[in-house]
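Take a look at this one chain, the form predicted on its own, written out in structure tokens.
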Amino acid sequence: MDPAMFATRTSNVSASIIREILKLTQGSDIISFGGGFPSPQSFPVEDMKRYNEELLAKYGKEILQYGTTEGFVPLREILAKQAEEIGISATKENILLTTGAQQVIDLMAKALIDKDDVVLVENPTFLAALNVFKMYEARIVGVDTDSHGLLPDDLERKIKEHKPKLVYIIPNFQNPTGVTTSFSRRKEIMDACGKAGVPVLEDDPYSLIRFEGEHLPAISSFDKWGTAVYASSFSKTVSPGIRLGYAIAGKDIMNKLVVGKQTTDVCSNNLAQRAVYEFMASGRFAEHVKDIISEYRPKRDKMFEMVERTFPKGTKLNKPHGGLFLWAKLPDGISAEQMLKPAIEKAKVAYIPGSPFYIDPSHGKDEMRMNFSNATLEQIEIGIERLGKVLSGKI
């Protein structure tokens, strides 16, 4: 087909490097720390099977019909109640059920972004979010971060300089770095954006998977201007296959999100919405999250321990207090990007180099993201030891 037939915005986005790397790791002999996958052992298969059978038997015709765009009311009411735990005051009217949390990113971009509008993001940040913003032809500008999250002073400078249409942030166990934004910075970030009238999209799919420490109030809890949107997902706490997430927003933004969703997919999966409601209302969801934490915490600990023991001297690590990822910065002279091929071919181990997560892909070449949730403890021990040998030139 003639390339000129495609919209020019599609040329801004290429296939996800993560998906391309995962294609190379399909062999059964590959230990992959590459994807952001939850553990299949964590999926509540029996619960979902029971709920789905019961729901279809009782409400089958209703469930198999189109649903409302906003989503199943009882689930939205439970989510509004849950939001109180992180300081967000909401009713069902403030909640939109979506096809994964990534759809919230897309709907926000659809509602706010015209060509060349500026979006401010943490640098590095979630690769899929970068691709969404590129698809809407945004100009993406990075805000500096450290081990406590996004730097409020740099955010204020860049708001004044660039007059952005949106600030995008992952406050808890950030993808890819695992960093959590500190309590004090959350209010500073919201104040800087709110006073300037800039919408904030708070993407928070990992917060419930906390291994230690107290849950922090959401950035959105400090919103006095009606400009914050909170997004989360059941992909990491129930299953990514059900494709269910949600947004919490004020009336003006919510109206735009609802219209945007109506033009995209009308409504999200009715059966998934009902099943997740039953899961939460029964109390099983809270128990299940505790089980996930019990499974993932020792995996985090094992990977951290093995990286410290086997990676080249001078490797810098952040030990996340939750989530799915460990982020490492290699010593000078070792390129995670260049070492990926020998890691896959010689050590049979895969990871994601840091550069795709940066706005400028020339950055992050000495950094790497490793997922600990989707491997067994044995695979983590064997895989990280092999990877350490490759990085140290011993294989």
Given for the second form:
Number of protein chains: 2
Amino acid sequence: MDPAMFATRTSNVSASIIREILKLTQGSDIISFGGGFPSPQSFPVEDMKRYNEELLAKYGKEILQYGTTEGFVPLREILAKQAEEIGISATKENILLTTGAQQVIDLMAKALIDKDDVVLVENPTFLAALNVFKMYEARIVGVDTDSHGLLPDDLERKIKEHKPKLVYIIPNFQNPTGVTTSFSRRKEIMDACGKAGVPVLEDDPYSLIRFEGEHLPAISSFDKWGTAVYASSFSKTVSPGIRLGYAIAGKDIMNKLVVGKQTTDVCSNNLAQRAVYEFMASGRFAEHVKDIISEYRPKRDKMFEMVERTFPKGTKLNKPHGGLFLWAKLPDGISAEQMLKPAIEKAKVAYIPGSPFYIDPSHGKDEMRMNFSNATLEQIEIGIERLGKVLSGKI
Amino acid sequence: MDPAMFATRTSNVSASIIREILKLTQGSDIISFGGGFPSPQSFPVEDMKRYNEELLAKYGKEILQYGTTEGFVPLREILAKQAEEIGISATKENILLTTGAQQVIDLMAKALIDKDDVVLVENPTFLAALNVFKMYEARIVGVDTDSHGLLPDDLERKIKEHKPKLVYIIPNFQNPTGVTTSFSRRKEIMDACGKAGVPVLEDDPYSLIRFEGEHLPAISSFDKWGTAVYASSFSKTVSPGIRLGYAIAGKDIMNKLVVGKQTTDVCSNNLAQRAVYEFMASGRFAEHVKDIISEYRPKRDKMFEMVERTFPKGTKLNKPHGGLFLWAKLPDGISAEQMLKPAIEKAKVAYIPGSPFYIDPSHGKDEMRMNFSNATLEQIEIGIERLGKVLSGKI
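Now that you have shown the form predicted on its own, what about the form predicted together with a further copy of the same chain?
So here's everything in the complex, that chain up top.
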């Protein structure tokens, strides 16, 4: 087809580099720290099987019919109640069930972004969020960060300078850096955005997977202006294959998200919504999250310890308090990007180099993201050791 | 929130009028011919229960994990093979599983439409497709139609005049009119679009629900230019609640659709894909479609007969050869739009007036769409009789 027929937006985004790397590693003997996949051991297969069976037996005709765009009311109610734990006041009217939290990012961009509008993000940030904003032809501007999250001063300055339509933040165990935004920063960030009337999208898929320390109130919990939207997902706590996430939003934004979803996929999968409701209402969900934490904490510890032990001297590493990822900065002269090929070929280990997470992909070449949830403890031990040797030029 | 923060596109689309009418009728004693819902009796509850159970037992960890964006390979293979029956040559590489066929429309618009680009459509057409095109800020232009579908002359003329980015057509039992595009028109339409290099989206969710006559080759079967995309759905043949549809597309467009889906919802629900695969591979799907036809044909006949008998003289009505809808044009002076309120209040019957299906909603006020799949035979008999009385001014 004549390439001129395609919309301009499509030239901004190419197939996800992560998915391309994953394709290379599938079905092979390669140990992959590349994706953001949960552990297959963590999936509540038996629970899902039982709920699906019982629910289809009881409510089959309703479950197989169209659902409302907003989603299954009892699940919306339970999510509104759960939101209280992170300081968000919500009722079911504020909850929209979505086809993964990825859809929340897409619907928020659909609701807010005209071509050339500015979106402020942590830099680096979630690759697939950058791709959404590029699809909507936003101008993406990075805000400076440190180990406590976004710098409120820089945020204020950039709000004034760029008059953004959206600020996108991952407050807990950020993807890719693992950084958690501190309590005081959360309030300062919300104040800066709220006073300027700028919508905030708080993307929070990992917060329940916390290995140590206290849960912090959401950035949205400090929202007095009705401009914050909170997004989360069941991909890391139940299953990504069911494609279920949700948004918590005030009335004005909610109306736009709902209309956006109507034109996008009408409603979310009913069986997934009902099964997750049963899982939460029974209390099994909370137990299950504890099991995930018990599985992932030693993996994080093992990966951290092995990286410290085997990576070249001068590697910088921070220990995330939760989530799925370790982020490392290699010492001068070692390029994580250039080492990927030998890592896959010689060490049979895959990871994601830092560049695709940056707005300007010429950055982050000496950084790398390693996922610790999907590999086994043994794979982490062997894989990181091998990777350390490749990075140190020993194999 | 400051309304100025919202994207311009959002002012083009409001909440679906159909969904709003449906909300009014839910849980009440109103007989609704309003929605496009399949019959709950038609859902393969037992099959889905069995497949879900067996599949989770066998492949639970894979099913609950992320899937590929393109979808489950064996289902893509079986769909490619099934496409041969309507003359389309495809391999699994040409198939993308989607979150309903609605997502195909959204992804096609995302791939092709820049602001102010022209989309040509049958007028009237599927309301939710119009809303997608409005969301992408397209200029929507209607092509003249008759009882055999789009008029190729007018299509050619409008392609020359408007240089559209997309032609959108529902070839079988069109929503809302029930019209089926004739064999010869299909080839003429494809020729007109192909020669001009204009992409065609052939939206075909109803074709298997054919009550009489032969299946016709798809418009896409005449594509020698690689510009046609075929879309279909399991919403009318299996279940809308599982949210599963698919696109068949050539390589160039497929790449854009896949990248679009990556940024939108990553992948489709795995369990739904596997269950539908089992349903098709076992041969149960084909039997099940026959059952649906056996259920819907008498409903179409009953509704047609009752409208003929009870609606005001001069009502124009065509008998669709399949699908879910009857379309009527009331005689001069009777407004389907104005009669909706008395119909709901006095006759306790709901339908959709014609206007929202038109590009210019000042048209179609004397037309109405009535769904015959969701109501029972008895409800059709009683409901249409009452509606006839209201429209004739008898109650």
